[in-house]
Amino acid sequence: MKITVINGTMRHGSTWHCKDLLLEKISQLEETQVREFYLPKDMTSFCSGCFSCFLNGENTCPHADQIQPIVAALEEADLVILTSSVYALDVTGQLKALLDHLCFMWLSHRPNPKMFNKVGISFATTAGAGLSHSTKTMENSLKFWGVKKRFASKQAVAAMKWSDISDKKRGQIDKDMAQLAKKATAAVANIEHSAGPLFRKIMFVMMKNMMKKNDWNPTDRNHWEAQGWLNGTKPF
């Protein structure tokens, strides 16, 4: 199994422990191939709002020389997983910075089909609140990027320091990533014959109907041209 990490933060806290932790329990059922990414460093620039990503394609984004890498590591996993902290209710900066960089290829601008067969995974922690707010910044994502199986995880540590978690509640982790393991396993191996989400059905039904009417955008439309999505080819 092919994973990518895109890890919200280079500290190394209770999110990057519960992390390798995951990795770990799914290597123990399936043989691994992992590649991470760590924000900022791999990825130091803010979106600047150009519009150059949607209108004359990503690879004019000042920033294409980092957000490329990324991509390609994402088309090539069978897994993906986005991990942060909680930072002020939400993900980290860093991650929402990259994230902003990769809205062209949601499905309301130019779909990536490598995306439609992969799983995702969108894991947070945090010593107090958030979680379902800073999860759900991940899923949308994943969502709009049309990955076909998603799952979250949260973990509220209530602590600052990964050594400063309770035994019980380490047990509890430890027994979370193993059964988080097994179902993403499961979904990876059998992701050929699920059925895909209705969310994305929906969205791509509608977005191709505006795309036949798309005078605004060539860039676009010429993308759902050449994918022949506009030609009733069906993507899924």
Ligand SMILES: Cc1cc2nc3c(=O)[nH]c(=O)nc-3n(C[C@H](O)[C@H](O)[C@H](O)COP(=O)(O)O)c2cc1C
Second form
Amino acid sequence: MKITVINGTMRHGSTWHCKDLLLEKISQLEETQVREFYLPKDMTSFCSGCFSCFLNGENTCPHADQIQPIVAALEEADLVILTSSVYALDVTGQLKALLDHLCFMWLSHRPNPKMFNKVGISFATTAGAGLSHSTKTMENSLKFWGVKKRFASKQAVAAMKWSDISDKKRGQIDKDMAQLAKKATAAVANIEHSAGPLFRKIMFVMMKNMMKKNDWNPTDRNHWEAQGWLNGTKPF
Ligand SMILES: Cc1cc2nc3c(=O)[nH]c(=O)nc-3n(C[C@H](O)[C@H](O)[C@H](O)COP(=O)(O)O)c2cc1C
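Since we've got the form predicted alone here, give me the form predicted together with this ligand too.
Below is the whole assembly, all chains and molecules, this chain first.
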């Protein structure tokens, strides 16, 4: 299984350890090939809001040299894992900065068919609060990239560092990661045959109708046309 991990923190703290445990559990079930990115090391910029990705193509983003290798790794993966520590009840700023750069491939712009048959995990760790909000932020990107099957992992660790986590909690994390590893592995194996989300179907039809009338962004419209989606071809 090919796995791409976007680490929303550089810190080898609780998020990193939980994620590593998950990778270990998956590798016990099947052979894995893992590609990891660390933020902000691998994507150092904020979106400048220039609209160039939307209007002129993603290769014209001022930060394309850092964005393109990440997109290529997402395209290659069977399983995409987005991770974040909870900061201020949400994802880390560095993860949000990356997600902002990837709006061009949302269903509302130029969805990437290579993202459609994937499994995605939104993976958050907190001291106490903000898990649902944080996983929702990550989930929104997976959902709007058109990822077929999605899971969330929410860990409240009541600690500032991994070594402070109680033995009881560690036991629970171990069980949770084993269970998530099983579910994600089964989902990857079954991805071709599983039903896609209803949201994706509805969004696709809505956007198709909008793209037919799109006279404000030829780059988006041409993408839909080139895929054959404006002439009846269905991606899912
Ligand atoms: C800047 C910052 C903001 C934080 N905000 C929250 C928060 O809003 N709610 C919360 O429960 N914990 C908060 N925390 C605690 C972390 O979410 C928690 O310690 C988490 O396990 C850290 O993950 P890490 O060990 O992977 O760095 C914050 C920590 C930092 C450094």
